[in-house]
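Consider the single chain below, provided in structure tokens and representing the form predicted alone.
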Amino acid sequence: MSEFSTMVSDKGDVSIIYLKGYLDAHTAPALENTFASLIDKGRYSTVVNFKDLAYISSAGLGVFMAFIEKMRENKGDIKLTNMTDKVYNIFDLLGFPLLYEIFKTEDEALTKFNEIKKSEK
């Protein structure tokens, strides 16, 4: 059985989701629940840290597609960070870099959210 877990940490208005393990059809509902919980709390600015994610399937990719529109409708976004080459190649193959901002580090993604917030004032 695949092992997968999420952990959420808040930094100001931005929630950071840390992924660990194998994200596939069996484990994708756990990530869906995490995103749904953030939306229920009105937290639409999210960074997803892939540092400890070993594998992602099309079902896992589908979770991001399912929630991006809701986040952006509410002036938020999903920004992706710390991908291994293996995981990044899957995202790249499917054209995700055109849809999502992908950063090398969590701090770069948080800085981007802060820049957007400052420009809105």
Given for the second form:
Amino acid sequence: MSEFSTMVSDKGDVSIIYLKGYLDAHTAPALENTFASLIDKGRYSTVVNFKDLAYISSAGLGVFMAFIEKMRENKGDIKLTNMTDKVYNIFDLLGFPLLYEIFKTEDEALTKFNEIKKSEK
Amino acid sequence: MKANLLHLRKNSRFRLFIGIVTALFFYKIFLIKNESLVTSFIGELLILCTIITLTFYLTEIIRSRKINPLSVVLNIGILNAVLFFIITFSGDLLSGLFGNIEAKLNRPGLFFSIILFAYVLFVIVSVSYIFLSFRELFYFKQKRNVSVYFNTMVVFFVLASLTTILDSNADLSFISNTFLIVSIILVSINSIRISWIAFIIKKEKISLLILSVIISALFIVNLVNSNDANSHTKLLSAYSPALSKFLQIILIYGAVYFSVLFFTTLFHIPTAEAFDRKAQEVSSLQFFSKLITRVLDFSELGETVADLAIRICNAHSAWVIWNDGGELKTLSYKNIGYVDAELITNFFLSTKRKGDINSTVTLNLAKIENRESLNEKYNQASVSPLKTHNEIKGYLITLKKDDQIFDEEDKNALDTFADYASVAFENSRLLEESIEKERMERELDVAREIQRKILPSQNPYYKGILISSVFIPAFEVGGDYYDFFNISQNKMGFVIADVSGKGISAAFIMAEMKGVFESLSHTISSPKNILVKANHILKNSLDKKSFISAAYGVIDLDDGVLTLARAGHCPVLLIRNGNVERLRPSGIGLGLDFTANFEMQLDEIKIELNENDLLILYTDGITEAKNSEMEDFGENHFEKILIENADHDLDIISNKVIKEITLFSTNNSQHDDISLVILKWKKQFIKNESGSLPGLNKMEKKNVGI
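Got the form predicted alone; any chance of the form predicted in complex with its partner chain too?
Entire complex below, previous chain first.
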């Protein structure tokens, strides 16, 4: 039942994480590992694409909380995109939209990252 | 008690023996001159009785020891050697003492009689002991009940011995001779029954071979000597012809028995090693199958397996490697250094055969790379797969040194053994797993107990408000929490919350939360401020990954005004006139944001309640209950049931909800706690004096299995 997988693809300085399946207490460690290895590589700008995610539990939400601080300290961020209504509703109830930037598409998130980069220059 | 009895019996036998010997002594000394057939017959009978009582006495002594055929053989040998010296030198010794023996026999003095008697007594003891030893050997490891063979033989021994007194009449000597011949035939038949030889190990067989040659030679020499007309024969046959005959028969028995023993042993020697190994194998396997049920520790089991593997195939060293979550670990080394074992293991793993061996294979270690770095020059290794459910879980590796190789029999033995070992390892693993599971379940029991104590044990009564609540814990304990607070005469507070995470950690956070809300509700009146403060306090106990969704409300019991704030929790539902309103003021979950942003984003709303308004507090265990297709129960489904049943008693409404969830999620387990609290604003309702509620079934929090 608990099938979950992540896939990472790099677009410039930004890493895009694709989630698939059910993200709960049992599968959360897989996503934790993905974030941890990105941090090891010094890649702090990430976009998480929720297109194929069927379900997220509170333990799944906790993963983002665990890494957001580290990313932001290093001038990066975790931006969330392509959520289904159901998944968005869960994020919304908890007030995540007040803490994270959530976009409809990957491109919007990437544009946002690039704007910040330009403004820094 | 029993030992004492035995001792007494032994004593009485000894006394009987002494009595008979004394009788014999006096009889012989005083009546020997009368040489009639009757007197000599009585004399022979007395000697026979002496032998019989002695054998009874000696049997006790021999039986009380543990019988080892080799030591019995050795005893016979020693006694036989003593007998040899006595027979050979008795003539010279006695002649030196008494001069002409024949003359002395006719006119014996008292001293001579005593010496003679002692001499005869010694022969009696020796013969009896040898005879008994033969009897022990005969019965040792005998498969069938063969006492009839032995007893018949003994009867003929006695007959042949006793009838010798008739030999003085030459016409009757054929009687004793016939008995003698029958005895010899029976001796030959009985001497073939040497089944015990198969049960001794090769080393013992070799020493037995040498012993049997010497002993049979001694018997033959003694036999020849006692047939000669030397002084020993003369003495003995003069004293008791029957005893002399009996001695001869025993000597014949010995000569035949040990000759047969020699050849039997000789033929057994070539197969001795194979037999030894089979016996070793069987005992190892027996030992091991016992061990399977006893050894629970994994590495201890590894040690034992390696130990027994060495014994089974006569190997020099052995070790076990085990696949522990994708990584091969060595469990034990026996008679080999770590470095050598690693080298050989890696050599094996580099060969192609690694993945798909079904049975024991051998490796030629001559081909190993950097063979010179091995501390010892091993020649051949065998590798046996340890499999459970057709999956290779590990390997048992054994080594032989020098020129020794693993033959087919070794491989078969190792195969059998590896099967046993796999079962043992699997058992041990399952046990470890179940211990871990049990520990977890106990932990969950504790968590459930904490949760049960934290939640209100029954619904409180407030002026103007009806309350019903249901709580159903999930197997893993989800961390749901709800509570009611009696703030003041005209104010009641309520909270519903859900801790992220499960089990004991969630239960502890719940416990802390109860304390936090209990105290804050009495000091702060605004729900918003209570949640802000709670967020601040809980900062220390929540780790980065944990958070709490909560909703806190206060109802003014005088005017029915609800003040509500929500920190990331499911909306509070207001059912009014058949419609649902989701009360969902803005707010971030507790523990997600500790900055001022938390307070900024938190809204507080006020709503005036109408008569018969329902307030529904719930956790996402309801809306996210799943069916077998992993579909959610859903908010709409939930709200529909609430609207349809809004006019019923509160308990009926909650029962209906739970029933629908149960039906929906049949065939699927409950993932999360389910909490449902229903409040009804009914201004006219005032608790009557007795405290019971008319027309309302008090519904206590109960565990309804889903």
